[in-house]
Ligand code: GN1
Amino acid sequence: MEYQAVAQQLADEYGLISEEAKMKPIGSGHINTTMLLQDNHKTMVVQKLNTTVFPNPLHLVENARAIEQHLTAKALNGEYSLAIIKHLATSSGQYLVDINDEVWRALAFIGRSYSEDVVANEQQALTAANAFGQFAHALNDFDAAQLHHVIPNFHNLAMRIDAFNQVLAKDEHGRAEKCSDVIAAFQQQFALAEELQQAQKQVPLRACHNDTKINNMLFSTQSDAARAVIDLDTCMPGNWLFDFGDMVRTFCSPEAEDSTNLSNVQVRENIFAALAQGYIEPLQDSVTAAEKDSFILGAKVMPFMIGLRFLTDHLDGDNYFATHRANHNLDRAKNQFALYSSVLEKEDCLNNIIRAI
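That sequence in the form predicted alone, only its own chain, can you share it?
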C-alpha cells in the first residue's frame, strides 16, 4: 500500500501501534490529502498539507488552534453546542510532522457523523447554514486581527481581476481566442470589484470560515442534526458576506460546479430562503444592518470570483485547480458565470428574502 510506511511513521508519532496501523482516504477535498489513520484501538484523521496552497503550515495550525480554544471556552459556558474539530499533538508535543519532506498533521475523529457533497433539500440547507451561523456567532467576540492571512488576498476581487488581465495579456497557451465570448462576459462585470470595495468599508472585520461548502460541516448519523463545522484551514480575517455568498454558490444550484447543463444552473429560491434563514437567525444579535445588506452582494461576488479564477487557470494552462477533462476549468467558469447571472436575474426576490428575516 502506497501510504503504509507513512501510516507506520504517523502511528509512532501519535501513539498508535505501528504494526496495526492502517490508513485510508476520506472526504472529497481538493487541496489537502485527508486520510483516516487507525489501529485496533484508536482512530484519528491525518492530513498531508498542500504546502503550495499553504506555504506556512504553522500559521494554518496556529489559526485553527486559536479558534478551537475559543470555541472550547464557549462550549464550556454553554454558548456553543456543536462538536469542535481539534488538533492532536505528537508524543513530543508537536502539531506538525515532517515525513519525506511532506507536512502532516492529525485531527480528532468526530464519530457518529456523515457529510454531504450536494444539498438535496431545504432541510439540509437550513441545518448546514445554521451550523455556519452558530460558528460565526460564537466567533463574534474573537479578535479576527490575531489570525494569520494564510492565503493573502483570498477574497480580493480586484487582485483576481489583475491576475486575470496579466494571464490574458500573455495568453501563453493560445486559449483566449476560443473562449473570447466567455472572457468578454466576465470583463463586462468588472465594476463589481468597486462595488465590493465600497461595501467592505461599511462592514466590520470578522473571523470567517471562508469555505462554507456543505461538505465542511458534519451531520449526526443519529438525528441528521448538525454535528460539527470542520475544515478551519482558511479561517482568516474577512467579512461575513463572503461566507454567506459561498453558501449561495455551493448550495443553491441543482448542478455541480463543473456541469455543462448550463440551462439548469440557477438559484433555487427555496434553498436560498432556507440557507438565509439558517445562517442569519443565530446572528440576529450580532449582525449589523450594513452586513445584512451586504449578503446579496456576497451572493454575486462569490460565483463571479470563483468563475474568474477558473477562467484564469484555464488560460494559464490549468496550474491550480485539478482538471479531469479537456477544458474542465473553462466549463467551470461558464457554470459559475451562469449562476452569477441567475443571482442578478433574481436579485430583488433574493434580497426581499434576506430583509424579511
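Show the form predicted in complex with the named molecule, please, the one above being the form predicted alone.
Here you get just the chain by itself.
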C-alpha cells in the first residue's frame, strides 16, 4: 500500500484533515518505521511497529504509557523537567491502529528538537547522559515489576551467545566463511557472559531504559539542552550497568556505529568522563558502590553484545536490524568489536575516571 494512502487513513484515525495529510520519514532508528504525519495545522509522529521484534504491541504500549504516566505525575510535582513522550489516542480512544495487517501508533511530536548519531563534544555528552540519569532517577520509585517483558532476555549475553551459536551452526546464507576472523574474535571473548552473570548478583534490579543510545535523546534546537528521552519501547526491569554501557557504546566513539573507518573507532576519554559525570550526578544518592563498580563492565558488555547481535543478524540474512547496504550488519559488528577492544585497552584509565566521581 502506498504511504500516501496510509497517511490518509492515519489522518482520519487521529483527527487530521486527510486531504491535506503528508507523511515523511524522520530519524535513523533500526527497528520501527518512524514518520512525521502532518496536515496544514498539526504535526505528529507516527510509527509502524516492527512486530517481528515486538510481537505484542499492546504490551509495548502499556509499558510506555505506564512510564509516561509516572513521569507526568513527577513533572506535576516539579520533580521531572524534561518533555515526556506521549502516546496519542485515535478518535475512538485506541492507541494502536491496524492498517493492512500492519500496526501503527502515534506520538506527540516534540518540535524544535534534533537527535544525533555521533556525539559532537563533551558538553553534549554531559547533557545527554545527565538527562538519561534524570530519567533513571525519576523511575527510582516506579514499580518495575508492573512492566511486561516485551523482549525477554534482552540483555542476557549468555542467551545472545546461544542464539549466535544456533545461527552459526546453520549458516543458512553461507556467510560464515567470509567473516571467520570476525567470528573467531567474538568467540574468544565469550567468558564475558560468566563475568556478567556474577556481577549481576551484586547489583539491584531497576526499571531501565535499555536503549540509551545517543539518537534516543532529543536536544533543543534553540539551546542544545536535553528536551526528551525517547524510544521507551524496551523499558523493562534491568541493571543500570546496561544503560551506562549503551551510552559508552554510542557516545564515546568519534565514528558512527556503522563506520568502516575502524582505525578511528575508539573511546574518547574526555567524552567518557563527561558522560560518567553527567549520568552519575542525578543518581548519587541511590547508586550503590557495587553498581558503580559494575559500570565499567557495562561499557565492555554493550559494544560486545550489540556487536554480536549485528554479527548474528548478518549470518541470519539481515532480518532484525534495518540495513541500507550489503554487509551493513557485518560492518556494524566489526565497528563494535573495535570499540570493545578500545574499552579493554583503556579499562584502567576509564575505571579511574568513574572512581573519582
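Under this definition, the rigid core comprises the largest set of C-alpha atoms superposing within 1.5 Å between the forms. Residue numbers count along the first chain shown, from 1. Only a predicted model underlies this, so the values are computations on that prediction, with no experimental measurement involved.
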Glu172 C-alpha moves between the two forms by 2 Å or more, core aligned: yes
After fitting the core, Val182 CA displacement of 2 Å or more between the two forms: yes
Core fit, then Glu291 C-alpha moves 2 Å or more between the two forms: no
